[in-house]
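Next up: a single chain in structure tokens, the form predicted on its own.
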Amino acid sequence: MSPMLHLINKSPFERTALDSCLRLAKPGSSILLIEDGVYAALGKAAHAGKIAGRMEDFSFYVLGPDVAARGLSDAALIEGIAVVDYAGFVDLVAEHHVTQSWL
């Protein structure tokens, strides 16, 4: 069985919902960035600290399309985190038995 993906769709900077993550989840598990969840993967970011610490534990993703529906580009993003498209999140869902959405 593949280890959990779990999705972040809301702002580090007004929800807790990355630490508790970081927090809960279990090494080997997949993180995926979306919504306003990929303002947490900036490099310049107060929380870029948090995921380039855990990156031997988890696989990041941020969602492409919701990284420049924010005007952001990839170019400004932690080393290391996976772009995936909307068919590349279809892809993690479907190769990961369970999903965690975050609130």
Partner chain sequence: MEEYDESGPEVVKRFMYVNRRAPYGTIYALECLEVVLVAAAFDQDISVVFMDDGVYQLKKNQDTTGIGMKNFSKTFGALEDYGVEKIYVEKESLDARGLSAGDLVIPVEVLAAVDLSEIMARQDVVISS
Given for the second form:
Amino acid sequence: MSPMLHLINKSPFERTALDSCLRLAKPGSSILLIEDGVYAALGKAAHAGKIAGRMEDFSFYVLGPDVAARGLSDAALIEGIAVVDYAGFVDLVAEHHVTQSWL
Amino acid sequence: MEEYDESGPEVVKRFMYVNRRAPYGTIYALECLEVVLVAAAFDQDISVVFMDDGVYQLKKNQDTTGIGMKNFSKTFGALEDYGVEKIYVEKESLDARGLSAGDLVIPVEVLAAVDLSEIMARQDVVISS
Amino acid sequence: MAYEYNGATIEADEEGYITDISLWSPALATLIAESENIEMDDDHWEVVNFLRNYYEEYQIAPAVRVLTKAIKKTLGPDKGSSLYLYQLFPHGPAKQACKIAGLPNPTGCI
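And the form predicted in complex with the partner chain, for comparison with the form predicted on its own?
The next block holds the full complex; its first chain is the one shown before.
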């Protein structure tokens, strides 16, 4: 069973998508934060521990253009999250056999 | 010819617009800003609140070139020209996101929920998005 | 509708506002002004350039009362008056000047 790619596009303050994903995704999976999902990657925000505490279980990625659009700098992100561009997004989808969007 | 009357209408109501959504993931934030700019023409008592993810609308350094959308964070700077001067941000929402007034594109009044609650209770109309 | 300019077709909406702001040029502005029966002089350009700067800074085409107020603040009360602006742009300073400046329909005009 190859690892899945999980997509989160909702803010962790508004929706439970990230919580549910972290609860149900198999360790070894990849999690890509896009659109309003990128707010979960902020190191200083209240819920930062949710991701920071799971760095060993998952590979976390964040979509760079969505980070820049929201005025967040790469330096403000939780350490260990990889920033990808649209081409990197496509590569991640190609590398995983299944992509699940947590809408 | 459009002329405007400085004296304003006789009955002024208090309108509060409450922004609770992040800027680009949905259309709510941009739509609410447009509504405020149109409403500003009616010479009412307008206030605008940013709370919950709405505080992210005011985050400095937004650069939308990569996502192909209009960077409307610049438009908040025009609120003063439109006569909208009561801009409140809930402190609890800023704190939860690791932000402070210095991270925002315009000067605002940062209020604790308990104080914002008082102002909200005095409104004639509250529109939330 | 559309403007024919330099062998190219510049798309515009039904009221004549160009749909792609990046295609604007001073020469196109002169052409749009002609279709509005306005001959551009330095005073017209001052307002058009003011609008373009305002849009660049705030990403918005200001309503007429806002434009008047903003011009008053930077160019003085003589130019920041409805009378002066309507003399330059008889069908409405915000509407006609914005169109010539290549901006969208002003926000908050009623």
